[in-house]
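Below, in structure tokens: the form predicted on its own, a single chain.
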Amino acid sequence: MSDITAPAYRTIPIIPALKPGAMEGKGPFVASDKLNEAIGFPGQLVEDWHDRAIARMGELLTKYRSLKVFMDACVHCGACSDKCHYFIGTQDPKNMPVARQDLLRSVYRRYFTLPGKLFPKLVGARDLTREVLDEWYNYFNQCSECRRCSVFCPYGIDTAEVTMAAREILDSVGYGQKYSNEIIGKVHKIGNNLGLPGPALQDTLEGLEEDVKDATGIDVRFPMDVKGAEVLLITPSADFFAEPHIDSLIGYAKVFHATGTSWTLSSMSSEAGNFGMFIGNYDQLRAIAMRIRQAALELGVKRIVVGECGHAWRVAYSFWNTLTGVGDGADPNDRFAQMLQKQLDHRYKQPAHICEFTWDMIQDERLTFDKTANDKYIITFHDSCNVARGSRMGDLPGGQFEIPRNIIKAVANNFVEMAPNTTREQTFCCGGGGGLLTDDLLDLRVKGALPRMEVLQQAVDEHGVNFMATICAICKAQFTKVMPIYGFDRRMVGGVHQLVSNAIQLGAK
């Protein structure tokens, strides 16, 4: 890590010059034939892999129209070409959207269209060789899905999908990213990301009962796999033991503590994160959620609320009910579905945002803050992607970026946005989003944290900002990381409901 340094500042944020090759051999480590094979891939690069490659790609431009339509529809106006953080932080021209994108697209012109057959090269297509499969591996790794370009899009090309379309094309054939495969197994085997067993969970919630009962006097439970409750709490399980993020499982303990609300945690289902919405693997992404179905069935629960996590909480809004019959949706013919449709509260949104929880408990007067207790503190908010791109919250439109904003005002006195275009719909992603929050790409990760690190240094310069909120747990984690190497304090950055913990008013419930 000595080695990574931060870019510079820009002194005005436009296209920066071009390095070509910048990034290139700069990918992820390459999963194991162990990690591989455990999540049901091949374990290393099969023999036939073109032939395979370009089946699967075959497949997806079958399965989902929306692939095919962003192959063709693009005519590249470059409207997308400076929205992309890692492309600003790293300078390399195959990180611009349009040119990442391409690498795709050229091959899906060569074997999918007439022209790209009979005049491959008056078309831009190419053949799928060796260097082109590994040039795939190195960048569509270098892209956090956040799909800030696709806002700019004039055509609306989601370049996420594209990402996801070609990580699962490598992972088809054997040539799957080692993080992000190594974390899917976890979740399999034991429930959560980190791999943190039942007992260890048990252990940790029994800590964390009795750190804030010697903070505030007040038996405040952290509970697990108690049958009957009203809410199952799904959280990132980085909430468990990581700072900051472990505050915002106390405050939101105490959010349900204050409301008399009963509530649980699942040890069987202790993640709320799906990393397989980012190797664009639909089996993946419906067996991890399928273990919250069960847990919520099991437990006899009313109600799911999901803690603070980005892209947690787009897969939970907008795949759930289709994956696993939470919220609107559910199949008629699942009796699993079915069943839990039945048995969930449908007076209450299915499921719910743990802001969403906090803010209607806050408009009902069921919650109480000492706003001073946070007065040490000139607050920014950094708008998540996935929250921000890729869900809503409450009642309208826009509520994603108002309902977190609203809590803040609520238990804080000083509250200062950035700059307009960096925030709301426009957002920067951290730079460690996507299945890239791994150490092997440390200098990608700290190049793509630019756009928001220049931002940030303008809104502590101009307002004294000492604390960046933010809810979600790869957010929090990246820029802890990041930070310190900006020149920041890493206790900068902390959860909305680290900022409620700090002020909310506990009783007797």
Contents of the next structure:
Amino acid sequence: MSDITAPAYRTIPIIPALKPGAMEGKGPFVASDKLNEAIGFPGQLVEDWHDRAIARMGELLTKYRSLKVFMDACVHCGACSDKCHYFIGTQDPKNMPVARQDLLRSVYRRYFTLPGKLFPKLVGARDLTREVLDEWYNYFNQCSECRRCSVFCPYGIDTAEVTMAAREILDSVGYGQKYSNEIIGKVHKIGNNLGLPGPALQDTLEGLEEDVKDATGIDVRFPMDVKGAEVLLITPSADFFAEPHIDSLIGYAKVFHATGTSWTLSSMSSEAGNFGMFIGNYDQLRAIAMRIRQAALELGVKRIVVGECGHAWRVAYSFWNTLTGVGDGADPNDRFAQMLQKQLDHRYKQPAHICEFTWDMIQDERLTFDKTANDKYIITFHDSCNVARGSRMGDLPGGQFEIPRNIIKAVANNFVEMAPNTTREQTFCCGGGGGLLTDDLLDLRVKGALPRMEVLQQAVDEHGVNFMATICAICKAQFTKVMPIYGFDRRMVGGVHQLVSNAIQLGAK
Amino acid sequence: MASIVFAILFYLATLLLVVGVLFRISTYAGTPAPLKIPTTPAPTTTGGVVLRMTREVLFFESLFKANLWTWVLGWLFHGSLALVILRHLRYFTDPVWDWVAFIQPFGMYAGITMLLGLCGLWARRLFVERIRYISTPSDHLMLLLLIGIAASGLSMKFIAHTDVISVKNFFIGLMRFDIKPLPADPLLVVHLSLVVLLLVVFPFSKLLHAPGVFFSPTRNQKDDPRERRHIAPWAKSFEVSE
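Just the form predicted on its own so far, so send over the form predicted together with its partner chain.
Once more the chain from above appears, this time first in line as the rest of the complex follows.
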């Protein structure tokens, strides 16, 4: 592992000078035979990887309009070139979204376009060599699929889509990344990304009940596998034991308790995260989402609510209906989707985000808060990338920005915003998303967090901010690890429902 | 002689352009978009999507957010080009439509602003480090091609006049498959040759961004995944067996 260095602060917005080759290297740990084969990929780089990779690319080009259009439409205008947090943090020009995409696009041109076949040099087309393949592995694992570049592209070209395609090609020739593939294996085998078995989970939940009882004197339940509960909560498994995630889990439980909502977790689907998205694999994406449908059917719940997890919310909001028929319009031939349709209560949005749930309850005046409980905090909100640019909450565009902020303002007195060109749809990624939250990429993660850290520092200097709320498990894990390297207290990061938990008055209504 | 060569070239180039672009569009339209991926916040209605796309195509909204200089130069070039092309309709219509006659003077100045915009964009490509890094030879050549077209066109207006009446007769004739003589004017030959080249490269190059933008799922999709199921034909096949 290379040395970890936290770059010095500058004033945002900044366009750094290029440092070619700054992040060249072997990339993250490669997945072992066992990990790859467990989820249906070749164990290691296959002998005919060249032909298979090109064939796979050709197949993806016929399956994904995004990829097809994005390969042709880029004009190299450079609108995206200074927008990626990894480029800003590392200065490696191949981390400019346009250059990252061109690693794939150059090969597309060579094999799928006439000018690339006739005049490769002229149009920047390249043969797929082992060096190019390694370059894909390295740089497509330096993208958190946060979509910030897609906000600024005049054609809406989304590097996340290109990264997903590249990773899908790499996986299909047996060149997968260890962290993501290991996690996908765990979710299939054990039910969650962290590999927590049912009994351990049960134990944790019982411990939490005791903790909350000690702190509040009230019996707040953390139910698991309760048939006939109204709400099935699907939350990132980090919520069960990691700090500060667990404080948000306590917050959700208190909201359910205070509103008298019966709810349950599921031991077989104790995970909201869906790393199938990160590797761009539709089958994995679907298989992981299917577990949730199965749990919902077995438990007979009326509502599905998703906890504080960024990419999980994107998958749930944008893809669950497509993948499993959670919302409206299940296929008539799909018996289980039809069953789920009948079972769910369609007066509510399906699925719903926990913030939507809580905000509805606040608006219905079913919750009371003591806002002074959060007076020790001057709070800012970090929009998580997949929530900000890939999903929505509530009925209006931009609800994903307003609802979490509304909740914070309802439970706390001191709220300030960070610099406007770095929040909402222009938010910077935490630097750990997209399957990069692994220690072998720590140097990249630290550098990728730089823009957010610089802006946070501004907010600290100007407003005395001492708490950054966020609604993503990866953001929380990434920031608690990276912020001390930048001289912040790791406890500065926490969930929105952690603030809810602090202020909520149990038994008041 | 020049008239026959150019007549053949224009017929072939136009055919290639039309067939090529229609073919590309049909592949975009025929490729499924299996997942809902609008870049949010996104409109939730079709009307909203039309509005978003209109702002994008007419005003380059996202580019405006991204970089003011690129936006100014890019918009100046594209806006001018649109006017210049419309102005050229006078070579293809007889009698000339009123509104085409009306925009003639504006179209002339647009030729100049188009050239300025192109030179600005090229300067950016040459002198801004990261834009130079991402440029391929064809990116430079494309700008040079357009600069050549603009410069040769303007020079026929401001330096050495061409017999535009004959030029018009030639093109009207072309449209009626009746080949008329073309003035053997070197500037005109250069101008028309470069235009033919542009027509030929269009369906094979990054100029496909023009039709492509309408097919970009991040921009043309409605944000309604919970309300409406969205499934691609190839993904549907998974469902029947379960």
